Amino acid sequence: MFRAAVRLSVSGARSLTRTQPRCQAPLASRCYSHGKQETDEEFDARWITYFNKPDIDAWELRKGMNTLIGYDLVPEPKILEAVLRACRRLNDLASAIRILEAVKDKAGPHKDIYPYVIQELKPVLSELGISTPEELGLDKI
């Protein structure tokens, strides 16, 4: 009796190890996006719309700027204008100055980019009453 039970269990175990899957999975292939590429104008419009939201809060402002600075680019002055206006709506002068510092840092070794951005933003900065880090002496620290 015991011998018959062991024989059945061993043959059952063998049949489990011998079975092969009936359908084999296809080899993995890479799926690349063939979607529409975003143009520069669409990129700018997307970020301007994001920062022009009337109900944007401080967290969304910081999140958007962290994402924007994370890209391999220096934001266009029109995007930065929307950011600075969002800072003004939130009455957050510290973030506005920090954003200008981040843009200067993002420009890196290209010494002509940051002066160009400040030149383009000068009317907005004077309208909103925001000083540049250089005017505050923060570049000397």
Given for the second form:
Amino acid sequence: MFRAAVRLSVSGARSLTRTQPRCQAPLASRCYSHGKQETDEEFDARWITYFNKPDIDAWELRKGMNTLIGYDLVPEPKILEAVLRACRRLNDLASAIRILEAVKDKAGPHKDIYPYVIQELKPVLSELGISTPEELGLDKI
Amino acid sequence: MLRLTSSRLGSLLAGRPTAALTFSIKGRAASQQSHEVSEALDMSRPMYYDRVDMPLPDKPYKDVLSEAEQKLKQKEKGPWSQLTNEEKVALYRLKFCQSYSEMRAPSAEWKTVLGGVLFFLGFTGLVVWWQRIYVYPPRPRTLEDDWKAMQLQRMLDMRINPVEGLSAKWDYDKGQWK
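Given the form predicted alone, state the structure of the form predicted together with its partner chain.
Up next: the whole complex, starting with the chain shown before.
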């Protein structure tokens, strides 16, 4: 309740009793000591907008993807869907597969994240005809 | 233009302040001007890299494509479901050198390192042994057992440290240690 009340004060009252730092959130959120905190939804929306740009170019795709992988989180499937569609617009299948590999690598020891992501992305993968790295045998050495 | 011989460069290359991740660099050998160095890497141009933290490098692994490869790239512009698995893998390998599994694969380098360390330790042992035989001077007379016995007897006779030390621990009546 307190958090909702604070968020409604749009002009950003910089009171010290602001929201708690959400450092335990598994996705998104940097831990600033001051300033407005971006929510998970805002973060996701920002990145989806970035990749949904209709005339996105190859550099922007690479930059966006490298930056996203640099964050301490596994991107949400809806962001990845936007990325895969951007790859399709750029006629770049190899990057699409690479991105799936990167997501699996990002999950690290949490082995249940990647199957979940693939499950969520199944419609997009079959629509665009993207094979997973496992289907292509790229997960073997 | 910056030039470097193609060798392992590690984090020197990373324009970003990441932790030192070693990665192998595949760049084009400089064309006409490198007569003094055999294979100079032109670092002013975008380079390829295999990094787990940066999945999409600045340029594809292979940019000089053969006829068949160019045809495949044309086919990539159509629906991807029409590509066979082999074609998809071929497209991947055109763009990237190592897959994530290959990047992460452990090497057997540690065996070489450990073997080398133990070998040189052994060699050092042999050197020390040789030194003991050929370099060390003869053993001092004062370290022989009989000399040490006589020395101890003399110290006891002189009552060295009679209160709390050596002679205090010797039982003079029984002729043995207390």
